[in-house]
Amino acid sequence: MGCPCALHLEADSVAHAEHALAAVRAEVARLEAKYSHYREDSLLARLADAAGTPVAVDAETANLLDFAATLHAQSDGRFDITAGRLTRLWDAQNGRLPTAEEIARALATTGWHRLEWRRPRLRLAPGMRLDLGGIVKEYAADRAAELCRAAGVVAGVVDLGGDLALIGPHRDGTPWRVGIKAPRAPERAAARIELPRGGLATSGDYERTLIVAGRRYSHIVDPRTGRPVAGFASVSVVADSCLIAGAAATLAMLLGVAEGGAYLRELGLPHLCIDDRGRMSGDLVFAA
């Protein structure tokens, strides 16, 4: 998943915990291999290679595409998984700013209107590449939590790069206490909250950001302009699942400070927003 991952479990025995851990490792590795934006043997790479030709996808992929279509509609087109060529241009691994010509070429292959999706058949426009990075890690966290519960472990936390899915509260019934990183000082917490269940996800410009000549460029790209979003340094959301929390956080980042904050308030989900000047808003508990 391109990030530090951890699994915190309370189980009857080490063997019981290791059984759950093995299931989680296998599932996260499966989803990484299937949906990675960076692997040339992933399903996304194969779909890009088949662009222009209708391809039947499996039920899991179809469900993710349906969810992405809903997010696209809710965000007025700002959340767009067809922007894979664009997001690659702004990846921190590049170490340089893309040129105007590169952005224009990527924009020419971007846009949900260029994609044909009639479940289960998908047809990408020539040159298009999908990027499910806004939802797959959170989906993987939820799947990992489900597998732990199926293995009989009911107390624990799945942590995939700071996106959390609660398996269940501590065995004594008390909630887990978790911290949200301060985006410009990740060694300290901007907030500490108690979570008994559900999920917590954070979207921000500080983990995979591109920094050139001292200027920070988010990896979250507005598919309408081809340029990174600005305004929020991070948005954290609590929801019934990590997938819902992550989608809401990413949409808020894409919508910007005023519109994104209003969107989260309308959803009624607990959240913490930190803008690029360090100003905080929301209803999660601020750390001292």
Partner chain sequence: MSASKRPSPSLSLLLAASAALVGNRSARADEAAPPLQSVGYRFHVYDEDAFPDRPVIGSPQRYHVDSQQLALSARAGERETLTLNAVHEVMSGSSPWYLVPGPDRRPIQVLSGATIRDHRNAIDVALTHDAGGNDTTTLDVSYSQERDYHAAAIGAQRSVPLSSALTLGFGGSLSHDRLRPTDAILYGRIERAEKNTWSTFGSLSLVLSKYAVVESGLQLTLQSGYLSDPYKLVTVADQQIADTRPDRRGEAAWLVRYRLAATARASLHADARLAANSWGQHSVTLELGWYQELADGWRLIPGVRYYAQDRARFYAPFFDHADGRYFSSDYRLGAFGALSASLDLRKRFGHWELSAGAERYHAATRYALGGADLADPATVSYSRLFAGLDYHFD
The other form holds:
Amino acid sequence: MGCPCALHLEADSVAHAEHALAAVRAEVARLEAKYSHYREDSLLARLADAAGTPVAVDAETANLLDFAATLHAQSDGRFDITAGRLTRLWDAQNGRLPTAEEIARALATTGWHRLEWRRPRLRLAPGMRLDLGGIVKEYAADRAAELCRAAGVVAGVVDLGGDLALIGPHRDGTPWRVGIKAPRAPERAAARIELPRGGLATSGDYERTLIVAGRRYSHIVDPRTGRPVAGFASVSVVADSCLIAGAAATLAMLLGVAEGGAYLRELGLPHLCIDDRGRMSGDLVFAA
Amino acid sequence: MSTRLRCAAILLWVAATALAVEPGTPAPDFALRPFDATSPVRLSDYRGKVVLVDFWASWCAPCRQSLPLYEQLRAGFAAEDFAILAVNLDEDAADARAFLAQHPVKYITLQNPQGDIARAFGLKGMPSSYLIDRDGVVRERHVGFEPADIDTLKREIAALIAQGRHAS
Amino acid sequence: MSASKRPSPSLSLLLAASAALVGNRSARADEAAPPLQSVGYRFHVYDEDAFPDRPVIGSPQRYHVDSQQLALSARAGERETLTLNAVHEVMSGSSPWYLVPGPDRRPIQVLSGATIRDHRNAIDVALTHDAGGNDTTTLDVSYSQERDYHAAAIGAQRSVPLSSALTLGFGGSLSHDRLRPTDAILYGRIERAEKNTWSTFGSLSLVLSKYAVVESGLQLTLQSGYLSDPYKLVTVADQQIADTRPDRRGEAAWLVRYRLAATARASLHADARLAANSWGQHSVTLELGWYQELADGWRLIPGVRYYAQDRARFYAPFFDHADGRYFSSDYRLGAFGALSASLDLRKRFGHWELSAGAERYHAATRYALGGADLADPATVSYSRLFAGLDYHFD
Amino acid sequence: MRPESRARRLWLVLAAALLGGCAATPVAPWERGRLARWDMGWDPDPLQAAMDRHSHFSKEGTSGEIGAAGGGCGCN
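Switching forms now, from the form predicted alone to the form predicted in complex with its partner chain, please provide the structure.
Every chain and every other molecule in the complex is listed next, the one we just looked at coming first.
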């Protein structure tokens, strides 16, 4: 997943733990291969190659697309997985700012309305590329936790680069103490909270960030303007699943400081927002 | 072929070709009386909302599981443009009432002891549910019920609610 | 793009949209439901009529069996049900040994002097997989153990709907039985023996109307091994020799079952069976039951049963000459018929169900299929009583 | 009457009953309330049915049922 991953388990035996670890590794590798934004052999790359013609997708992909459709509706179009070309332009790997012409060209292949989605058939507009950032890593964390439970390991945490899915509380029933990353010093925790189950996800401008001439350009791009969002440095959300937490956090990032905070309050999910000056807001502030 | 056997063959053929409501076709409208009210409820009154029409009966074993889960579904989507209309097909209303006393639900339960609405929908099994979009078009059909189906249904309902917002 | 609209936050929509991906385990009823579905207990008393005052050697007291049955059924997976049936029986009494010709050539029964006291323990475990839509597969394993008899069996059966009205059933079973008769040396009985039973069946059931269903099935059974009764003797030319039967037996049975929902609160059960085996026996069975629901959870179930068979080729009360290879005077291989009547009363209150019932089984040579020349005095009538208590968890 | 001819007559009656079934009117899924009743099962009380079969099997020379047969016992 291109980020440090960790698995904390409490199991009956080393063999038990290794069994769970192997299952997690295989699952994360499977999802990485299938939905990677970068790999040219991924399903997303193959869908981009087939853009213009309808393709029947598998049930898992269909479920992810349906989930993305709901997020698109909830964010009034700001969360848009069709923005793959745009997000690539603003990726740190480019090392330079995109030109206005490049942005305009990417925008022309972006937009949920340009995609035809009627389960199980998907047709991308020519030139369109999907980006499942904000969903797929979080989904992978939930899947990994589920696999651990299925393997009989009921206490533990899956950590995929700061997105956490709880397998279950410590074996004595106490919750895990988990840290929320500080956006400007990701090695340090901005806050610590206790979590028995569910998921915690953070969306921030510190990952895959393009820095040009001392200015930070978030990889989270508003598909309506084609430019990175400005506002929060990071948003962390706690929810029943890492998937929900990640989706809510990404949506809040996209909505910006004023609307994003209101959105999270209305959802009623515990959250911590940190703006670009390091000011914190949200009901998890006490944990900082 | 004897007349009797020929009759049987014709009846079976008629049964096999009876029109069934498939996803993509408009849901047949109906007006049915609820258990707890006198004035009939029309499906078309719910145009603009996503509607789940569930055909059930007290004798249908999976309905013991489906009713409580549909009640959770109703509660989960209470704030949305979503409604459940349950069409009961018991011949004897007393059986249905006894079942509802055991498995109380807050969504609307309608009586269709003659089964003509079930026939209009061309039910293939019991229970059967039809997910109808805001324009009154059947989008999904589920025959039988298993607890895991509720997740599929939730996704489908969420997708239809999202689509409606889109169009508006 | 148009001016920004206010987003519409809805956690329930987010949860719903993600349900298919990450599940929503707390909302599922199957995890909250108890794995146990039902538990049942029955106590049966089976009592054979004593020999009437006829000349008898030995005790006139015949078989008496007290049986206890414990059954439970539990969910064993999302689509699997496990049922377990355990039986403990205590048998006592004397059993027919052999017949001798009386002064008027009427057979006289000789009973073994010793009173048998034995018990039997049996267990049957069945796992049913329900693929939905009436498509089920059942595997079962059973074991039965007595002091002198052990039987282990496995079976499988499948039920597949062919159309909305027609269902196909088929299956088979295999049983391996081991005998170690008691007092084998003392009485010159076989010391140990085995037999195997293969059985297969196929059936079709058809929905006739809103009120009636019918099922027709054929069962074929093949037995091989030691099929004689080690405890029985037979009089051949005034000598008692061991009961001697062929070591193979094939049997075919055709069954028809009919169920009619006669009224809103009652149904009629009618079962018929025709059977024939390679030992020359034929039989007819007719069974009628009426399930009447009464007020307040009461239910009354009267039933009648008619059974008639003719005799096996090598059966006679006694043989004057030793011509032939096989000899048996086991009354079960003779010609007889039986009429039985039963009455079952049940009362349901909440999750509990109390049941009690009785059966009177009256057997006589005069009911035999095709009649019989000589009445076998061992032909037995019995009475049966039972009481039970069941608990249903749902 | 000879046993064979009596048996043959019964076969005929049962066969006619079965063929009559071909003329059955199709029953819609929602019309199966009566058929779904407990007392309309082939063996509504399997526990009781097992015991009935056991006692008949131990007394009679022939047997047979629809369904997989179980193991034997010393009773027969």
